[in-house]
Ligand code: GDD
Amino acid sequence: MQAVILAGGFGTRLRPLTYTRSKVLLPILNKPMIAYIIESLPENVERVIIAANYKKEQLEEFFDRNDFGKEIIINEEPKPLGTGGAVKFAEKYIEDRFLVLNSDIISSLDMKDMIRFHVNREAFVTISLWPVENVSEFGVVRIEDDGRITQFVEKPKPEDAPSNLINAGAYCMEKEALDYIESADRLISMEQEVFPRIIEDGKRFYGYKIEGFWIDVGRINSYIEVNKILLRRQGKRFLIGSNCEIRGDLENSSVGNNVEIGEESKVSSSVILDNAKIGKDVQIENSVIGEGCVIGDRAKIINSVIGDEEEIEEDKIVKDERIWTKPIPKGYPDKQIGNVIKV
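Take the sequence just shown and give its structure alone, in the form predicted alone.
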């Protein structure tokens, strides 16, 4: 069995952190995001095809250094192809039933159980589902008692919504489903173009409900939140990496390797990446501090992101900002490209 991991995006909503790294290599509790996805795969998934484009060299280096016990193929896209196009572009590596996974979704999905669900129902496609409170902001599914999906309904009024379940970004598909995707020479949305046609043709299209937690790590606030969720699930108030010197207080925060935090400093609901140096009496709240940053004494960083290798002077107050003083990488878009799951 194979798995296609969609990792070709720029991660524009996570800038400036993604100016310097592939989005899927952003650490969550000091482990790259993509590692969580691969480690959650069942043993019978022997080949992993990673649809990549932006900073694919970083991914190649990462997998050269780390062995996950599976064949890893970095499938470089010539241009952004969307969710459907990326899967079609990986067709030559797909031999039978396969998974499709969005690289920036972290959840408690039991993929082994989802595959079992798919097989038992002789499904053509099975997608993961997650409940939401405000159905009018999303596309929800019409689902039968046996789990079969018959329709996608876009942003219904609450009183008209057929369910509160949305597409949660993990799919189990039979190889023949690839016939529903055009040649990969343009942006193709699996969710908007491919799935509706499969349903219209009467193929067995099912939904598998996730129990536990689910989060789209596509924005700064959700990136901070996923670190907090995993800390709670591990019963920890904070995480500290190796070779750190921490003299301040931490709460609901993750700290990388080789980090210094001075006396009387307080870090709450934040992520501090490797090699950062934080002075004395600093307040950091609901923020991300990039690799190699220097934060001067008595600075306050609130609801902000400081890009890699930036320096914040003493007594500086940074609130609701994204700090990046260096040139933006060539070719980096000013807005999101392609089609995404509407969550």
Given for the second form:
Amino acid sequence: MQAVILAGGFGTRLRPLTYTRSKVLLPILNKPMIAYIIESLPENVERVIIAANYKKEQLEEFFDRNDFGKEIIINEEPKPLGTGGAVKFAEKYIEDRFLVLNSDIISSLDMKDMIRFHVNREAFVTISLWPVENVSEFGVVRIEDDGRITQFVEKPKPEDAPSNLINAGAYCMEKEALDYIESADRLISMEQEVFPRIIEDGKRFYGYKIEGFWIDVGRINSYIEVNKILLRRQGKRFLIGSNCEIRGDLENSSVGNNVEIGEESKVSSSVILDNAKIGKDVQIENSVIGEGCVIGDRAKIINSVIGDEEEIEEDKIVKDERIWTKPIPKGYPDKQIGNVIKV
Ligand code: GDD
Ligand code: MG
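Alternative state: the form predicted together with the named molecule, after the form predicted alone:
Below: every chain and molecule of the assembly, starting with the one above.
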């Protein structure tokens, strides 16, 4: 079996962290997001196609250094093709029934069980589902008691949402589902175009509810949250990488490798990436500190993101900000594009 991991897109909602890296290489408890996904694949998935574009060299480098015991193909799109276009572009590597996975999700989904569910129902497409209170940033389904989905609507207005069950971003598809995606020179959204088309055509389209936990890591708050949730699940208050000098206090926080934190400093609900140097009496709360940042003594960083290699002066207060002083990478979009139809 094959799996396509949707690892393109710019990760605009995670900027400035994604100005310098592929979203899927952002570490969660010091392990890149994509590693969690690959490790959760069933054994019978022997080939993994990484649908990539932005920063794909970083992915190549990562897979050169790390072996997951599966064939890994990095399939570079000439330009972002959208969630549907990217899957179609992987067609030549797909032999039979296959999985598609959004790469910005950490969950307890049992993919083997989802495949079993799909096979038992002789489904054409099965998508994983998760209940949320506010559905407006997700794909939402109308579902029958037997699990059959009769409507899929991406990012509906709350009053138009058919239920509180959202697309959890993992699909099992028959190879023939690729016929519903035309090869095109434009962005094709799986969620906005392809799924509604398949449902309308009366194909067997099913929903499989995830048990346990599900976290979307596509936004800064949820990125911080996922680190905290996994810490809690491991019964830890914090995690410290190798070669660190930590003199301050840590609470619900994750710290990368080669990090220094000075005396009297307090870090809570935050993620500190590799090689950061944090001075004395610094307060960091609900924030992400990028790689190689230097934070001066007595600075306060609250609800903020500091991009890689940035410097924050002594005594400075940074609140509700995203700090980035260097040029923005060429071609980086102002807003989310991959899963949105451009007309
Ligand atoms: N290769 C490639 N090319 N990948 C892409 C592209 C592209 O053009 N655009 C987006 N992606 C990847 C993203 O990196 C992500 O892993 C996945 O496709 C989904 O795109 P997002 O941009 O993260 O979409 P979203 O978070 O707004 O919504 C999606 O996820 C929700 C669950 O978190 C949709 O699938 C929703 O229906 C779903 O509820
Ligand atoms: Mg997302």
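Rigid core: the largest C-alpha set superposing within 1.5 Å between the two forms. Residue numbers count along the first chain shown, from 1. In this text, all values refer to a predicted model and were calculated from it rather than measured experimentally.
A displacement of 2 angstroms or greater separates the C-alpha positions of V135 between these two forms, with the rigid core held in common.
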